[in-house]
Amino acid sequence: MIDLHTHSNFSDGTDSPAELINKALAAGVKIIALTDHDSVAGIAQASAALRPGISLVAGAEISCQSDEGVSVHMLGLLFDTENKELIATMDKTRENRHGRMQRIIERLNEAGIAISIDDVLAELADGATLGRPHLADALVKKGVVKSRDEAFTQMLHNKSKFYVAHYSPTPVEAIRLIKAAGGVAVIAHPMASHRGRTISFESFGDLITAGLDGVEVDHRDHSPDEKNALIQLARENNLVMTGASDYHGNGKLNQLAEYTTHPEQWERLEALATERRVITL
């Protein structure tokens, strides 16, 4: 099983990279993508964690934001990790996820709910990428709400009035700077309405135009409608298709690949990269 779309405590999942190594391996997981949000701070414990049977892909889910407001997080797989510019843009990124998160506090704040972001900080791991998911656990912790589930329903969406949006690169040109850092791009997620605004099948033109190279099909968070369109837009535009779980560790529902990439699929993937950079014993 292939899966290529995952998270560890250095972004906001809950697992430390050798425990998602340890359990991907349980699982019969052969290949596995870490994936944290605009850092790759965890590949090194991740690589070092890896047994006979599991190869590790280093990647990263980029936080993005279309001209339209749209936020958009695509998948950079296969890169060079110590390419300066791509590097350079998710420490951005991550910098001004702080200033972000004081705002949202604020709001909080202001509607009656008493947090702080000492509160937040301490649900974060070292070096990790603070996230809304901190946030959800800090209120956790507080009797607000019983889940990160509920407090992303009630009021972390990006619907919701607490919501602030935050610096981050285009998604055209994150995808630019992936593919200069020898990766390849796949969009997440691409059409689950229900965490916000989704981008137009008409932006995708554009996307494509840039160098996209896949679309995540297979995902928990996708309507058989909305899967059936997006297989439609691969097919018509050679698109690799993905699957993935998206898997976060506790607090979420996803498990891991319960949803999977396909042999072949993953094989069209892997030779868009300019260099074969999978992880392995």
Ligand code: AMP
Contents of the next structure:
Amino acid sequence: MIDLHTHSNFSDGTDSPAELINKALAAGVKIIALTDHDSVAGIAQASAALRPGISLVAGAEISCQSDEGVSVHMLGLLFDTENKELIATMDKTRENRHGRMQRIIERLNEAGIAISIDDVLAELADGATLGRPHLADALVKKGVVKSRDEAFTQMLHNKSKFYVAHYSPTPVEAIRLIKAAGGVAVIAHPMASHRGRTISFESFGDLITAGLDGVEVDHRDHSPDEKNALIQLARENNLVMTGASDYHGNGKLNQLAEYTTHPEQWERLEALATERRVITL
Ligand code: AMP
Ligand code: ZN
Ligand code: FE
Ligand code: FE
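Could you present the same protein in the form predicted in complex with the ligand, rather than the form predicted alone shown above?
Shown next: the complete complex, the earlier chain at its head.
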């Protein structure tokens, strides 16, 4: 089985990269991509944990914002993880997430919810990308909410009055950066409307022109109708179709390999990278 979208505790997943590799192996996953938010910091540990029977794809889920202000997640896979321009953009996003978290906390404090940046940073592993799930974990610890999910439903969702965006490249820029680093760009959960606004079919055209390689079709946040629309779009535009779990450890219900990528689609995708970069033991 091939699972091309997972998170470790180098972003908002709860498993270390080594735990992730072990669990993936036990679940029958043969190829796993580690795609932490705006970071490749967990790749070295994942790589070191490899064993016979499982291969690793280095990746990252790049937070993007379209010109219309819509949040888009772009999976970069099989790129050179030492590419300076791509790393610099991810560094900038990660730094900006701290000021953004301060502003969300100020808004919560103004509404009478007592929480501090130190409470939130206590939920973060060393070197990890800071995100709203860490704030959610801190709110759980304070007894404000019962779970990450409740935190998002009640106060942390994209349309909440507490929501603050952070710096992020446009999806077109992210595609350019990923491809300049020799990798492939796959748009993550493009129709997941419960996360907030999703990009229009028209703006998909700009992404395809920019060199988009694939589209994540099979994902738990897509309805059957949404999947069908994406399959049609992928066929019309010769895009690779992927499926993935978007596993976050205990942070979400998503189970490893609950959706997977067909080997033929993976072969096509892998051939689109400038080099064969799958990491094996
Ligand atoms: P951020 O990166 O700070 O904008 O936070 C977005 C991340 O929060 C997403 O990538 C999801 O992994 C996570 N997330 C969104 N909704 C939920 C939810 N209901 N429960 C747990 N995690 C969530
Ligand atoms: Zn996440
Ligand atoms: Fe995502
Ligand atoms: Fe994700």
